[in-house]
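Next up: a single chain in structure tokens, the form predicted alone.
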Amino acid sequence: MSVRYLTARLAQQIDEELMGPAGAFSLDQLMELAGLACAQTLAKVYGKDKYPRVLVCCGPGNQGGDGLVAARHLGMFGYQPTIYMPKPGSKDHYKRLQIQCDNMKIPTLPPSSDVEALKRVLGSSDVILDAIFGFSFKGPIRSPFDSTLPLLTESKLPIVSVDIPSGWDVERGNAEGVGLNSDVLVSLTAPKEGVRHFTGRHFLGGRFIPKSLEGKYELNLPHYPGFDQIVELPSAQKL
């Protein structure tokens, strides 16, 4: 049976209970685990020596959480990471992922940077991570982000996005066209229903759903090889 696909409402659900007394997981858990799996599928696909400079582009929420341990985690595979936060998260979590980014001296672009310090930093980097906006993202795109999206678009750069690419609706997908338009997209948990006619390469990175949930709501993980804490899956190009 192929994997199942999320709905926004199932999503929630699924997260409400990884925290809650069936899953028993905090968020700094979660959050530690999807950062390692976005960080190894960036270094999977695009390997250090030819994609040392990596630009990880975080929202306030949740899904930037993900990128800051992502950035962490690159900077200890050897990579250069660059954090931009156009809106940085107020929670103390996220401040605490920024002081351990701070403590392993990966640069921070003030989050007032203009358009112009924003394309120099683009103009030397080889990859973009994308933690910006998560499956809880309702249109329409506000500013400060309305201005960042084009540009990262803008720049040619490869990009690898967490979860759902920046600007996706998570049911109809980049339906009003103003989404981000991703190479490699690494969803979490399980894919969402907006990206199944994603046709970048594709991984999931949920080795750490218990058997008890997957079993619950049926959704037909796939083996994880090994030690790894991703694993491709079919694109809808391959269908």
Contents of the next structure:
2 protein chains.
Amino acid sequence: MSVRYLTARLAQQIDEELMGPAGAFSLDQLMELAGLACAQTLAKVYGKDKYPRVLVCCGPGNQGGDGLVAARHLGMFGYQPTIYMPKPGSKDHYKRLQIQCDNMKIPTLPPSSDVEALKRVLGSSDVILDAIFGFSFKGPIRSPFDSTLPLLTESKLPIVSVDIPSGWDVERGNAEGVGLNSDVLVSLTAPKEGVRHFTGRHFLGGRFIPKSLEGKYELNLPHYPGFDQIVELPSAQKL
Amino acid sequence: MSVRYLTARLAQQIDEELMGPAGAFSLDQLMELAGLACAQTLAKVYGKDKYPRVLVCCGPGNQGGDGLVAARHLGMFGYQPTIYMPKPGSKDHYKRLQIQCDNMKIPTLPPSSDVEALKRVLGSSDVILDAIFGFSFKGPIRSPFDSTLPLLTESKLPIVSVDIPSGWDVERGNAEGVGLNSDVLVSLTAPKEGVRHFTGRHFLGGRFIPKSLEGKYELNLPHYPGFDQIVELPSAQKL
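Structure of the form predicted together with another copy of the chain, given the form predicted alone:
Everything in the complex follows now, all chains and molecules, and the chain you saw is the first one.
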């Protein structure tokens, strides 16, 4: 039995169940574990000696929050993260995550930064953590991210994406070809339909799904080794 | 420069600063990382093949909350935890942590359990996680824990304590001899004054202190390896 790939709707439903009265998790808890898994995935593939400078790209939603948590943990691990967050989220927990990063002296590009400023910081980065769009993304890609994504691709830097490479359709993948060609993917909870044919290294994080919930949705999650918070999935065959 | 040992007052002050407007952490976030560190410490020393059955003893305060988080993660790691929690905390986050454990099908002894019931479950446990009293503990030990602690000791099971072995004075240690003789200790944030002469294996967890806060309080925290959430400290010399 292989792992189940989730539609956007099912991913949303599982999230709501986890954080509803029955699941009783808070967003803060789940985001902390998710962001930790993202940071650990990046650290596992791109060691800090060779790839110390991480550009963490954050969208305005919960995936941006995962990115901010990851940036903080990367700072704790000894990386030098920089945050690119042109549309900061407006919710309280998002603002608190920003303050936590500020307290770690993690620099954030001003929201007003133009294309040239982003190019400059890409020129002095070693790897990108893409936490721009998550499983609730619906195209088309809006400004300023419509100009951001091509720049990330042109940089030729390795890209680690969270849940779904930004610009991919959550269910149909990169059919339109406008999304990032990420090297590494960290899926949270369970992989999404759109990444079935992702050919880079693929990790799973979010080790917080009770067996009962896993059974109810027939997720067939893989076995995480030891007390790790991430597990590598077999890569899809390259076509 | 060796790690700083904290007074109860200073430990409290650092906690308040982390969760105040300047630190911006939520209790949920810090407790999640603390409890994960506790579970990982137990898993590091007592492998689940030889020590599958963990009795997680939870007090009514925030340390009990750390214990509930640890119980959940131990369940995720494949252990069979049982919770002993004679005085469940009344706060909302504590109740949510209980529900999360219930959803994992982790059994909890009824609060009304008597000495005999606790003896029975000790007889079918392999290791104890002691999350009864934390750094805000002030003696004397009140009921029912005055009868619990001797039972835990008599069980001869290995004990992993969180922050301070239960019954020890946070600053003067086990001077009165009424506390647990724990085998393993996981200190959170920084070790407390009372454990300076702890001779068992000693780990540090709570990898979330920004450098600026570490510097302000001269904590001299050790270097955590890689992306681990715990680090082992050198043991105190046995007298």
